[in-house]
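Have a look below at one chain only, the form predicted alone, in structure tokens format.
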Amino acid sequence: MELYRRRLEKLQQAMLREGVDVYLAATQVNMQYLSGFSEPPLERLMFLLVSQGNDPVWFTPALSAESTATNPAGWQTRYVWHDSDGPSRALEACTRDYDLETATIAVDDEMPAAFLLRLQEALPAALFRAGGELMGSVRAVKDADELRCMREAARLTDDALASGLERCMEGYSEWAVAIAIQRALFDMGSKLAFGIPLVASGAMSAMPHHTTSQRALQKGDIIVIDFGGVYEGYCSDITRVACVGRASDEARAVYEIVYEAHMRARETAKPGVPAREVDRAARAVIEKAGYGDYFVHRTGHGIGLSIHEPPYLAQTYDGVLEVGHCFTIEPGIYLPGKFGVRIENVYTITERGCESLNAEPPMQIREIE
């Protein structure tokens, strides 16, 4: 409960300062963020409100309201409508009890439409207004307990990677390697993070996000494997890159590059340093080599119970990185109708610097026979 009810203060702080009268949670996330307990989000209006100076209260059908009862946070489930009334009548007494009317409401980015367009609906002169940016601010600082499954959720990624290794030969598909690293995830008593991993061989490993296939590998392909784990709801994500056999000169080339780059951003990656620094670094290093056309996201993304989060590791992102910040670094070069290289980890900010959670990517390129 005290865990809760300090995410809770934070919140409400965050509410404060920008102004907000009323955060509605409804995406998984931020209700097992918020209470410890989550359902994903169907055609029935559900959202936990969190106001200033009150605790938070379930808003939930009545065939979820047993489950949000169980909430570890202890958070009162007080509205629940039933389908054969709608959701109206419940919606109204929360208007009352809340002042809703008026309020400036902030929502999850996630929110299905359905939700926002209904609660719109119902309240017209209400104003309301995207919550990412909010709640990313409230959740990118991970407590010792968050970094402890951060951690672990890393430990198990690098683990399943061994099991798609394996099957970097000839006579396997991109899709046999995928189902290795999830099996090994699976018996691991994790689960992936998102979608099948992504095996990319070949000429389709120039293309970020490539969608596994049966493609068969073969000899001299370039491989990037990129996917993560999951530990009590966070995240981990990382890309290894492999060659079927002996890697050509030039993949040998630019992966040192990119090796060099990722280097460069996780030494400039310290407390108080803005984001936008942390992609300069690597991005430089690539543009020296004069490959700069070729990279072409962003160097790193914030994560834990959401895959993609701040702080972002990006041109366009205007925050510091603060002790407890977790976020990835992953600079890649991608060379059309050739092949791709993408070396990722995920880091954690700490008082001496850039602590890596996942085991260190090797210097040179992984050559399998």
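Give me the form predicted together with another copy of the chain now, not the form predicted alone.
So it's only the chain below, everything else dropped.
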């Protein structure tokens, strides 16, 4: 399929630039990205081998050979090994065919160490390198098909959010809100991108990593809801703030600051802009309002097949934004013992700036009576 061939070419170009002869993809997301095949890997040695001038080929245990044989990209299942033999013979054939003996070989950062040690034993003179940055830069720029999936994931997420917001009332618990969201995603054929939806109410909303509890919602509670849906493997991520009844003046004022920080960040995000400048833009608004000490995390993270991937909107990240990048913008203010506010959408960089994949964040706290 053209789709996978274009991704292959992007990766091959990046390999050429970096002096990498062969890339071995062994994690579920990278195998899916390059081939459409998406199954959790077994403990048995398996990878998709990418080289210059050839189509990728599968190296796979017999147990998975039927599955890889039907990979949507059509890459050939060329090296199959059986439990009775172990992978040695297949590795020898692969080494011969691809001159692996003295090759520079990049592997997924998250490939299990046991796989890498097995490969190093078979190829003592090869040079192995961590391929995470290389693959990260390739995957960060989404193609049209990926953007279609990212948009759909965002739409499903927005729809599921509505089911959660309906329950931000007395008589429901944090858990009830979370389960309504999970159910809505499930009913649409989607699922959660990460854990149970975070639903943090009252003083708990000031904890960015609260665990959703059975706490009953009470009049006046600020509620932070954070979750994501998935479409064809692509993740989304959203955070919204609701209040059971009327919000306090302080909560409204803090929400306005976070909203302003969110908007300044997204105005800053354009092709060619360093990612850290977007973080700076959000942080400047919050610092100026006197809440700098209460914005305790980075402004956002890239998103795609993984919930966290490059680019990162953080002072410690060096990259520059490019057309096709997808990431969250999610500034927050957390006042311990009182409440917290975070507003998060997923954006993609276009020629003209940055476009939201989620519905616009509301200008005020959503008060639910």
